[in-house]
Each structure stands twice: as structure tokens, then as C-alpha cells.
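Below, in C-alpha cells: the form predicted alone, a single chain.
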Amino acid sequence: MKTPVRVAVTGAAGQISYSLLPRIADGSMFGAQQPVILQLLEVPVEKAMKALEGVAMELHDCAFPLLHDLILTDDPKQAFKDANWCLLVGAKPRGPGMERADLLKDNGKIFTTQGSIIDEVAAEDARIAVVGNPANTNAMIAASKARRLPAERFTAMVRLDENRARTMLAHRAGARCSDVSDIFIFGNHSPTMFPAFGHAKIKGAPAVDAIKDRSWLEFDFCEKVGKRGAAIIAARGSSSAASAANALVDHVRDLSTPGKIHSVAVKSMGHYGFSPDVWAGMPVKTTAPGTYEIITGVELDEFAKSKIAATNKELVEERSMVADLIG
């Protein structure tokens, strides 16, 4: 039997985690032979901790063979202790009348604390995946507090955008999702992100040839991918949870699988015209479990470059809003 992987999950009683935790426990994230220990963190509020107890009851009642232990806590040091993966799902949502700068600062304080504690107590091989929005900037903030763990260990999730883009291209072309490849997400996990359709393929042929509607690709497609989250809220009255959980499973599984090529928000290092110190979505190739290299050399036309410039501008603005929290 393999040594269990310790997985810390924040916001563990929330909607995303309710869909996520069974997928971790059943082997979807780390494989059918890999046991796990779930270390679940919630805020120190009686209602939240009571809900977390209910989540734990359901996980126990599923009798997952791979689930070796559950730790329920409101103490980040206990939740992140010796964790191999830290999945930062929990974040403060944007409330009515709240400015984006206020949200950034409020969540920045959360990720400042979590980044410091993870660096202090997590396992030597710890990897961090940020889901709580604004995910790119929260990952940057958390990474800025790390002294032991390198910046490349901190990633943010743009896989949901990639999955949405793949599905929309497939539907437009009358194809299956599995027929779409090489669709990469550049930039922020926000409406400014850019799904690089010019590089995508459908059944091995360029997507622009399969769809033959440049106007739809540049306008409808980009806008629908970027605003899909808002459309889901309008339709169901709450934000996307199951699809976000599924995307996080994809994100971690592919970062654990050598050879996988996928979209991840990472420290840009100046690639593709991004400011060097922002976390931006871009294509990566997993080289070893938990390790990746940024794929460079993806050809971008002037339209793509303009879209990347716009999303980079937003990321730089977000960084400036939380400048006092970084370092």
C-alpha cells in the first residue's frame, strides 16, 4: 500500500468542496491506487464547523477504500501540517456594492496568512493550487509569503476556463469535447482572460478552419467563455460549483501526470508579454509529478496579442492594489 497523500482543503464545507471531496476520496484526482488523508479547514464559526461535520459524515458513509483519515479543524496550522497538496478553495465572495479593490484586500489578508503557514508547516514537496477568487492574484500573494517553498509551487486554476472553451468549440463545430486539443487560456481568471483559439485544433485540424467564422471566435466565443460564470449565476442563482470542482480535479491530476499539456496560472516570468511578477494563465507541460515547464513559442497574431495586453493590464492593476501585502 502506498503512503497516503495528505490533501489540505480550505472552505471545506462550501459548495465547491461538497462536489470536490468525494472526487479526491474516490481516486479521481490522484489515481485508483493512491490513498489519501483529507485535512479540512473551515472558519472558526459554529455553523461552518457543524456543516463540516455533516460533510465528514457523508464521506464516511461513502466508505471510500482510499480515504484513510479525515481531519476537521478551524486551525490553519493543523490543516496544512505536512500537507503534500494545499487546495485553497475558500475565499470571501464579492458582496453587494463591494469594490474589486476591497475584495482584493480582504482576500489578500486571508492568503497572506495561509501562504505563511503553508510555508512553515506543509510537507517539503508541498504544491499549492488556488481556486478562491481573484485566484491569480491570491496565488501571487500567498507565494510572496513563502521563504522555503519556491514560487513555482504556487499555481492558480484556469482549467475551468479551458474546459469551458473546449466545450464551446466542440459544440460550434458539431464535434465532441475529446476532439478539441491545444486550446490554451492566457491571463487572468476573469472576463479578460483569452482563450487562444488560433492555436486550437478540432480533430487535428485548425479550429479556425473547422469553424470558419472569425467574427464568432473573436467576439461571441471569447465573451461567452469569459462570462460563463456570470451566466451560470443568472441561471441557477448561485455560482458554478460542480464544474469548478471538476476543473480542480483536472488541474491537480494533470500536474501530477508527466507529459500532460494544459493551462495553468503560474508566475509568468515575462513570457508572452506578461509582467514578470504576475501569475498568468498559459500553457505548461508537466515534466514530473508536481513539476512543469512553461511552453514557449505559441504563435500569437495581433488580435491575440491585444487580448493578452488587456488581461495583463488587469493583472498589473490587481498587483498594485495589494502591493502593501506582497513581500
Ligand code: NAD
Contents of the next structure:
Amino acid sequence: MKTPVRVAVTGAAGQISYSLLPRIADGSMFGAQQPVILQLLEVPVEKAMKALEGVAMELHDCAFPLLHDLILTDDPKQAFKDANWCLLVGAKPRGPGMERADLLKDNGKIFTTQGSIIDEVAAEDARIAVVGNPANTNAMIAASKARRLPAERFTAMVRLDENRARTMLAHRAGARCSDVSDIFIFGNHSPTMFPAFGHAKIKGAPAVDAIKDRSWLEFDFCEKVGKRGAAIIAARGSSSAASAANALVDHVRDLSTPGKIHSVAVKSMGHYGFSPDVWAGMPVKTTAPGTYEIITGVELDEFAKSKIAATNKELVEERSMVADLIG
Ligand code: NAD
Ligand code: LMR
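The form predicted together with the ligand, contrasted with the form predicted alone above:
Below is the whole assembly, all chains and molecules, this chain first.
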């Protein structure tokens, strides 16, 4: 029997976690042979902790063979203690009419505290994935507090955007989403993000040839991917949850699987013209479990460069909005 992986999940009584936790405990994230210990964090408020107890009851009632232990806590030091993965979901979601950056002032502070505590108590090999919005900038804030863990261990999720883009291309081409490959998200998890359709393939052929409508790709497609979160809020009355949980399963599973190429928001290091210190979506290749290299060879035309400049500008603006929280 393998040693269990310790997975800390924040916001564990929230919407996303309700879909996420069973997928971790049933082996979807780390594989069918990998036991897990879930270390679940909520805010120190009676209602939230009571709801968390209910979530734990349901997890027990699933009788998942891989779930070796469940820790419920409102103490971040206990939640992150020895954690191999820290999944930072807990944060306020936006409502109708808001942009994700509007959450910065409320949510940014959460990631200063959690970044410091993770750095202090998490496992030597800890990896951190940020979902709470605005995810890119929150990952940057958390990483800025780390002295022991290197910045590349802190990633933010743009996989939901990749999955959305994949399905939209498939539908437009009359294909299946499994027929679409090489669709990567550049930049911020916001309407400025750039789903780089120029490299996408459908059944191995360029998507631009299969779709034969550049105007749809440049305008409708980019806008629909960028504003999908708002469309879901308008339809459901609350933000995406099941698809966000599914994307986090994909994000962590693919970061744990050598050879996988996928979109992740990482410290840009100046690649693709991004400011070096912002966290930007880009394609990475997993080289060993939890370790990746940025794929640098993607060629960009003038349209792509202008889209990346716009999303970089927004990331730089977000960074300056939280200057007092960094470092
Ligand atoms: P939710 O309100 O249903 O749940 C959030 C939970 O986090 C709540 O239970 C709350 O008590 C808890 N929480 C708040 N502050 C906390 C803290 N400091 N420590 C621990 N727990 C804390 O929200 P949700 O729908 O689950 O969404 C969570 C976040 O994920 C939001 O910011 C949302 O915008 C974001 N999100 C991101 C993506 C993405 O693709 N990156 C997709 C969907 C949602
Ligand atoms: C999403 O993309 O669905 C999430 O980031 C939630 C939101 O606020 O759009």
C-alpha cells in the first residue's frame, strides 16, 4: 500500500468543494492506487464548520476505499501541516455584474496568510494550486510570501478555460471534444485571456482550416471563452462549480503525470512577452510528478501578440493594485 498523499482543501464547505472532494477521494485526481488524507479548512464561523461536518458525513457515507483520513479544521496551520498538495479554493465568488478583479481587495488578504503558513508547515514537496479568484494574482500573492518553497510550485487554474475552449471548437467544427488538441490559454483567468486557436488541431489538422471562419475565431470564440464564467453566473445565479472542480482534477492530475502538455498559470519568467513577475496562463509540459517546464516554442502572429499584450497589461495592473500585499 502506498503512503497516503495529504491534500489540504480550503473553502471545503463551499460549492466547488462539494463537487471536488468526492473526485479526490474516489481516485480521479491521484489515481486508483493512491490513498489520500483530506485536510479540510473552513472559516471559524459556526455555520461554515457545521456545513463542513455535513460534507464529512457524506464523504464517510461514500465509503471510498482510498480515503484514509479526514481532518476538519478552522486552523490553517493544521490544514496545511505536511500537505503534499494545497488546493486553495476558499474565497468569495463574484456575483452578477462583477469582474473577478473586483474580488481582489476581499480575497487577496486570504492568500497572504495562507502563503506564509503553507511555506511554514506544508510538506517539503508541497505543490499549491489556486482556484479562488482572481486566481492568477492570488497565486502571485501567496508565492510572494514563500521563503522555503520555490515560486514555480505555486500555480493557478486556467484549465477550466482550456476545457471550455476545447468544447467550443469541437461544437463549431461538428467534432467531439476529444478530437481537439493543442488548445492553450495564455494570460489571465478573465475576459482578457487568449485561447490560442492558431495552434489548435481538430482530428490532427489545424482548427483554422477545419473551422474556416477567422472572424468567428478572433471575435466570437475569444469572447465566448473569456465570458463563459459570467454566462454561467447569469444562468445559474451562482458561479461555476462542477466544471471548476472537474478542471482542478484535470489540473492536478496532469501536473502529476509526466508527458502531459496543458495550460497552467505559472510565474511567467518573461516568456511570451509577459511581465516576468506575473502569473500567466501558458502551455507547460509535466516532466516529473509535480514538476513542469514551460513550453516556449509556440509561435505567435500579430493578432496573438496583441491579445497577449492586453492580458499582460491587466495582470500588471492587478499586481500594482495589490502592491501592499506582496513580499
Ligand atoms: P463558495 O462561496 O460556495 O465557497 C467558498 C468557501 O470558502 C466558503 O465556504 C467560505 O466559507 C470559504 N472560505 C472563505 N474564506 C476562507 C478562508 N480564508 N479559508 C478557508 N475557507 C474560506 O464559493 P465557490 O463557488 O466554491 O468558489 C470559490 C472560489 O473559486 C471563488 O473565488 C470563485 O470565484 C472561484 N472560482 C474560480 C474558478 C477558476 O477557474 N479559477 C472557477 C470557478 C470559481
Ligand atoms: C468561472 O470562470 O466560471 C469562475 O472564475 C467564476 C467566475 O466568476 O466567472
